[in-house]
Structure formats: C-alpha cells, structure tokens
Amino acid sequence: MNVILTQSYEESARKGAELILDAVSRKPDLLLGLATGETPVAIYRRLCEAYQAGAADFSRASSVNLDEYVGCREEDSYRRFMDENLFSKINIPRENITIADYAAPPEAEVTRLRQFFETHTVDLQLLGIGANGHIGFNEPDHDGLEAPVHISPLTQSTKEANAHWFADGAVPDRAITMGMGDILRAKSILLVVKGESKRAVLRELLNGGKVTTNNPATFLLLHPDVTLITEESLTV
C-alpha cells in the first residue's frame, strides 16, 4: 500500500484529484469507480475545475458507482448527488454512466450490475471508508462479506452518520452495493480518508496487519495496487 500523508483534507483532495486526472490522461477510455459522501466532494470539485479550465477531457471515460440507496426519494439519491457534484459539470457521456436505479426493483438492479461486472473491469476505484470500516455499503459482519453486487442492510451507526444528507433524516434500511470481490478486482484503488471518526479503523488498517470482516477496509491489504491518502494527524 502506497501511503500519502497530508496536512489537511484539501491537500488530500488535491492529490487525489491529480491521481485521477493523470489516470484519465494516460487512458482516456478508462472506467472509473466512483464513491459518494463527504469525502469525495472536494475531489469532484477539482475534477470539474480541471475540465472547465480545459485541462481534462472525460469524453471517452466511463464510470460506475459503488452504491445506491434502495427506495429513496430522487432528491436523496446518490444519482442526484453525482449529477450535482460531477456529472453535470464535465463532459462524460450520459450513456457511459452506470449507477443503480434507486426506484427500480432492487433484485433486478443487482442482476443488471452483476452482469455489468462480468464484462467490465474498473481501472481506478475511488473509495472512502465509514467510521465502522465499511467500504461501499459492505458493513462489518463477523459471518463474512459478500463478493458480488448485493443488497446490504445498513447498520444503525451508518444510518445515523448519513442522516444529515436527508431532508427528513429518514435513511433507508437497505442499499445496493458493489461487493468486496467487485472492489478488489479493480486494477488500482485510491482510498481517501477524511475525518476524526475514521481514526480507529484507519489505524487498524495501517498498523494491524490483519484482514478481518469486522473492519472491511482491511480487505484492501489483499490488493496489490492501493494508494491511501489521508491527513497525517489521523495516523498518530
């Protein structure tokens, strides 16, 4: 694991965006795996700024998102999040965007996305982690983690952490998520960690040397090409 330590989240976001822009420059038709939540917001802002400045071209790129809530309202969906923070501000073709449909039958969406991953390999997967170590919505589970796309029940701690994104605070009980197998099949992974609440799971990832389903982030230790960007203060 390549670890890049920074002095601030803004520096982490800048370095993360630079790595993504470099990847797009080297392979214009790459498939980007994208994340949502607070961590990637500043990264997406920098990608948009680069495109608007004429320094980036996404016209041949494709994307696939990690996850989506089941049965949420359109205004609370990750599709809306991605449109507002990235897709509407760069020139990625709409037909090249793959994300679960929050309003469709979830079992049908699982089947569709599993078929997608049978024929596509993510070139660069952007990740954050939850305070409990979840990757995507792969929640800690001592019985094991699912490898392919699946419907995941959300833990109470995850729902509480995400409630501020919802106007009424009512977070759905389930989400569709890439499985850990899908994530680990990406050619390279960019993990950006932000926030004091992530300190414990981050230190376990960096110092524990143990892969455990109780901290899904530790499965990234099994991947040969992971870059971790985080604030130095979170590692001590």
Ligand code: GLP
The other form holds:
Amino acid sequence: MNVILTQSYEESARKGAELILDAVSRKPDLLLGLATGETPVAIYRRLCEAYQAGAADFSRASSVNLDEYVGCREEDSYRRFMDENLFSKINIPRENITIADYAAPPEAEVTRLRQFFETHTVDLQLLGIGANGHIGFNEPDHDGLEAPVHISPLTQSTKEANAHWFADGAVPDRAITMGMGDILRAKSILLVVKGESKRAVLRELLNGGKVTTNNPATFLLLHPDVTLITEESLTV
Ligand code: GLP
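Could the form predicted in complex with this ligand be given as well, to go with the form predicted alone?
Full assembly next; the chain just shown is listed first.
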C-alpha cells in the first residue's frame, strides 16, 4: 500500500484530485469508480475547477458509483449528490454514468449492476471509509462479506453517521452497493481517509497486516495497487 500523509484535508483532496486527473489524462476513456460522502467533496470541487480551467477533459470518461440508498427521496439520493458535486459541472456524457436507481425495484437494480460488472472493469476506484471500516456499504460482518453487487442492510452506527445528509434525519434501512469483489477487481484504488471517527479503523489498516471481515477496508491489504491518502495527525 502506497501511503501519502498530508498536513490537512485540503492537501489530501488536492493530492487525490491530482491522481485522478493524471489517470484521466493518461487514459481519457477510463472507467472511474466514484464515492460519496464528505470525503470526496473537495476532490470533486478540484476536478470541476480543472475542467472549468480547461485543464481536464471527461468527454470520453465513464463512471460507476459505489452505492445508493434504496427507496430514498430524490433530494437525499447519492444521484443528487453526484449531480450537484460533479456531474453537472464537468463534461462527462450522461450516458456514460452508472449509478443504482434509488427509486427502482432494488432486486432489478442488483441484476442490472451485476451485468455491468461482468463486462466492465474499473480503472481507478475512489473510496472513502466508514468509521466502522465499511467501504461502499460493505458493512462489517462476522459471517462474511459479499463479493458481487448486493442489497446491504445498514447498521445503526452507519445510519447515525449519515443522518445529517437527510432533511428529516431518516436514513433508509438498506442500500445497494458494489461488493468487495467488484471493488477489489478495480485496477487501482485510491482510498482517502478523512475525519477523527476513522482513527481506529485507519490504525488497523496501517499497522495490523491482518485481513478481517470485521473491518472490510482491511481487504484492501490484498490489492496490489492501493494508494491511501490521509492526514498525518490521524495516524499518531
Ligand atoms: C457512506 C458511504 C461510503 C463513505 C462513507 C464515509 O457510508 N457509503 O462510501 O465512504 O459514508 O463517509 P464520509 O466521507 O462522509 O465520512
């Protein structure tokens, strides 16, 4: 794992954006795996700024999102988050964007997305991490983690961590997520860790050397091309 330590979240976001922009310039038709949450916000802002400055072109790029809530309102959806923070401000073609439909029958969406991953390989997967070590919505589970796209029941702690995104604080009970296999098949992975609540799972990742379904992010230790960017202060 290639670890980049920074002095601030803004510096983490700048370095993360640089890696994504470099990947897009080297392979203009790449498939980007995208994340939501607070962690990628400043990264996406920098991608938008690069595009608006004429320094980046997403016209041949494609994207697939890690996850989406099941049955949420449009204004609370990750689809809306992505439109507001990235898609509406860069020139990625609408037809090149793949994200689960929050309003569609979830089983049909799982089938559609499993088919997508049968024929597509993510070139660069951007990840945040949950305070309990989840990536996408692959929650810790003693019994095992699912490899393909699936419907994931959300833990109470994850619902509480994400409640501030919802106008009424009511987080759906379930989400559709890329599975651990989909994530680990990405050619390269960029994990950005932001926030005090991530200290414990970050330490396990940096020091442990042990892969455990109780901290799904530790499975990234099995991948040959992972870059982790985080603030140095979170690692001590
Ligand atoms: C959600 C998302 C994850 C994200 C995590 C961390 O649970 N499904 O993909 O990594 O939140 O979010 P934040 O970046 O807001 O800390």
